[in-house]
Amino acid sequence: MQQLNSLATSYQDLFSIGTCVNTQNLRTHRELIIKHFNSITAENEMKFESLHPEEGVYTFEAADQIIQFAEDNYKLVRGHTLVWHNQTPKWVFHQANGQYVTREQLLERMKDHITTVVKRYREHIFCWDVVNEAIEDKTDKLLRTSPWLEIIGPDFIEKAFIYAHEADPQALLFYNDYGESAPQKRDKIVQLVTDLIAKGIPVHGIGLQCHWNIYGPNISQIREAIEKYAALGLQIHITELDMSVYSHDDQRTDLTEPTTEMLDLLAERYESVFGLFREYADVITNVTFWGPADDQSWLQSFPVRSRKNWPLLFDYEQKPKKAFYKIIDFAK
């Protein structure tokens, strides 16, 4: 029986290949992760609510397990994420009486969290998603309404990058967001990062989540987005790649297996986007899938409850799909 080529090895001369992990799939998908990925990102275990659930209380056990796995198996680690409007405990933003804390108090809490976490892992994590999803995508406003913005003001983003750089001057620091190929949001991300660069803020890259589907966005739109981000002179990481087999308006819940057409379109899409990524390997330095196999994808029962999805390269049994072979064929 022919040995299956490693995904990471196929791309070792171009960019690192990652997957998001958790303490469960480090056991259930251990061999798959070890063989095919040379970079890992904690799915939830390094987010604020996981590491710092109460004031003065840090819970590092799960994150430490992920770091140990990476050390044992020679994997790079992307840190995800330091500042986000979601999965941040309420205590961060509120005083004991329920009122918002002051700007100074929140900056102090942000700095304490970032400094403690980044310093703990600075020998082990090569880059961080410092600020996650701060751009507004439903109105013309630049920044999403959040307690970070309401209490500190728009410079909360600058402060987060400064604190992270102080804690680990060697780490690469990224702004990370979804909807990165949609023209309006793309241009807002470019505006935000351009402003950070102009102010001398230590930002080294842009994380493009790339939660796409088998129908879109089209390749020309993705190419245009990559061109605009590359023009900023920073690194680009594809941070959360997956490819839903449903269009955005498809609400079906009846499928128990993907159709042949879905699998064919999935393979074509992965082949196309990886061809594009290879073209821009001078600026794209990491491509991370948001899950090692279909059974570990966040798209199971989301956004449509009780619906199965098949968005990754490996199926529910951790076996390679047609899409896998399409993106490694170039290496032959």
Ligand code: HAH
Contents of the next structure:
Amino acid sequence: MQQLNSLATSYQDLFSIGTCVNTQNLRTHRELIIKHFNSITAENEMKFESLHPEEGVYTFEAADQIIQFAEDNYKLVRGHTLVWHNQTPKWVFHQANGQYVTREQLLERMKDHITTVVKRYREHIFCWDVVNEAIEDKTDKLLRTSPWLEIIGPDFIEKAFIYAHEADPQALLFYNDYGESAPQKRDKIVQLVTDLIAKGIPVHGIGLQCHWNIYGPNISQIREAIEKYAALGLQIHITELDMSVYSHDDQRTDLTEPTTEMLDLLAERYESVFGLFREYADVITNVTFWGPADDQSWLQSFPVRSRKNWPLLFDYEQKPKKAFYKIIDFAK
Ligand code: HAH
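Can you now output the form predicted together with the named molecule? The one shown was the form predicted on its own.
Complete assembly follows, chain above in first position.
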């Protein structure tokens, strides 16, 4: 059998290469993950609802298992995520009578959560997505409506960073969002982070999720976004990279295999975005894929039900696709 080069080894002088993992694929995709990735992110296991389902009840088993895997196999761990409007249980925002808690109560709950989680993994997690997806993407408003915003006010973001920094002064703290290359959203993310920096809030990086597709965003738009984020003087992590084979409004559900055109375009796109990442390797310090192989992608049956997708470098059989060879071949 042909010896495949390791993706992470090929990029070791540029940036770490990650994948999101879960307790299932740590078994089913174990060798693939061990070989090609030197950084991991828990797909769901470190989210609020997973770690803290009820008041006073923390469930660390799955997250601990992921940390143990990282320790055993010398992987970096990105923490994902502390404060988010999704996958956060209702109890966090409500009193026993169903009413919203007060600002002070919610800040206390936020602090308890962040402090407990960040301290527990202090030795093991090198960076955290402290706040995920706080920017509004439909209207001109800066921040999306969420119980965090409604109850605490806009300073919920800075409080989260301050609490995380207190809990682990060594951890690199990130603001993470999707839609990062669209000019309007990009400028809002830049504004938010600029304000945090101006206030002296401990923020060290911007997480660009990069849930893209084979048609867009185009390379010049991505380059422009990276330029603007880089100008803030923080690190950039590509945190959730994948490349859907469907355009945004494509609803087709009939495909059982990707077309050759799709796989060619996927390869071409991965080749050019990794060319760009390599150009900016002085500011981009980690590139993480949202899944180790196609069969483990969140894009299976999402956002369109019963639809297959092939957004990653490795296929259903965990075999490298053309896209893999296009991004590993740069050293020549
Ligand atoms: C991400 N949201 C989340 O950060 C991650 O935790 C989750 O596992 C998958 C994707 C992305 C997202 C989107 O692209 C569009 C709408 C909502 C959320």
